[in-house]
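Here's a solo chain for you in structure tokens, the form predicted alone.
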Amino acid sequence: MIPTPHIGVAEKGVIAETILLPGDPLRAKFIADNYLEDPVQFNAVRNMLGYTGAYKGKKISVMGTGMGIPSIGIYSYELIHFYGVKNLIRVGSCGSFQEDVKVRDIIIGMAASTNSDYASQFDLPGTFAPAASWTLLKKAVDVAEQKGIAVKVGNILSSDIFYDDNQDSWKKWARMGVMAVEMEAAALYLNAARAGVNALCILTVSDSLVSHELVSAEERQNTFTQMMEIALELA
């Protein structure tokens, strides 16, 4: 086989079945650097970092997707239809839509609503609720509890908005008990859903549009490691 567009990897095997993906390509190497055994980068194309290696002895990998549903739906349709990637952890931060959705809290996306059009590629004849993987889902949430480590379990947007002309629309998804707010869960979804494979998005909040508090961006990808050995522990 020959490279992706996108993923400078010539052959199957390089990368694991199970891949971490962080929007931010430094996130990657962060878990990559202080987690991971032996590991071996694989991909530095557009600097969307990717390594793999072992955590507690199982092989794992880690990559950048960068942000939004369009580019988390080209990187993670590759490593589906090109790499034999069989479960994708999306692994990332949110915005809280409800007051006991505090900032750091770790949320588990169980299924993604969307303003997006993503799922009209698929010609479905009504709407599809793009939803996490049972199998990761449990698994996460019992990893969860074994740690001591409080999650909460729901429904999360996927937005293709950051900047809305409507600053009080939020509070449309939030009376419906939407709990935060990020970018690309639903394409991850949709793609996993399509071929059969598993997927999950665990969130660490990291600001709030019910009490304004936010984290810096240096906390954003250095610090959110809960949620991370979570997500190691689901290979």
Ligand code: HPA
Second form
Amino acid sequence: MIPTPHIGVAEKGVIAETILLPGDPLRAKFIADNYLEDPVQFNAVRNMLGYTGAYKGKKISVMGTGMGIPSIGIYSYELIHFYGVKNLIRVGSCGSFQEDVKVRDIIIGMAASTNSDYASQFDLPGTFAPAASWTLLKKAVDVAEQKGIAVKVGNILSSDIFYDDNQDSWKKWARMGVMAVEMEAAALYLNAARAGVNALCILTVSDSLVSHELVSAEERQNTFTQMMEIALELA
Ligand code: HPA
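Same protein, the form predicted together with this ligand this time rather than the form predicted alone?
Expanding to the full complex; the earlier chain stays at the top.
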């Protein structure tokens, strides 16, 4: 069934087996323009821009996912099941839950806890732990070490709610050691697990629920560059 309802690509092979997934489609364009060799745009349906190019000679794609679990759930499903994508790497931002997780830090989501009901579709007789691909996680950590980029690896929260009516609910996740909150990784990890493909979520800390510190868009650029240096090596 290609093109799919949300990705306007009629042939397999146009999208690389490895794809970087920022939330913002304009971020996908920025990555294509600044990091990829010979990028070609493959999608503009709903302005969810997607590109395929190369990095150090290796074919790689980048596409926006939109915000939230339903949105990344749709795009990752179509990429995996209809376009044969095997390695899906989310590159995003998150809000810190911990004193020692500072704005501008880079975080890798070893697991993604969630308050979403997304996993109920799999009808499991218990609680599934959405986890990163060990292969991608190990490679990302190795690359970061080689490049001298500090990363923190651990549990993150994929929340369905940005503006929570209970402003203290995050503290319950924090006391379980969850490092930070974003809104997509759990669906990505669940879809990848169900399909037997690889997923990873790399994040920069853009704000802190502990200190209320906030990084401006311009300031984000430096840590963004470091995050991209790690992600691109996974091609
Ligand atoms: N909450 C949810 N998602 C986020 C946040 C946040 O504070 N910061 C960046 N992504």
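Residue numbers count along the first chain shown, from 1. We call the rigid core the largest set of C-alpha positions that still match within 1.5 Å between the two forms. Computed from a prediction, not measured in an experiment: that's the story for all the values here.
The two forms, fitted on the rigid core, differ between these two forms by less than 2 Å at the CA of Ser211.
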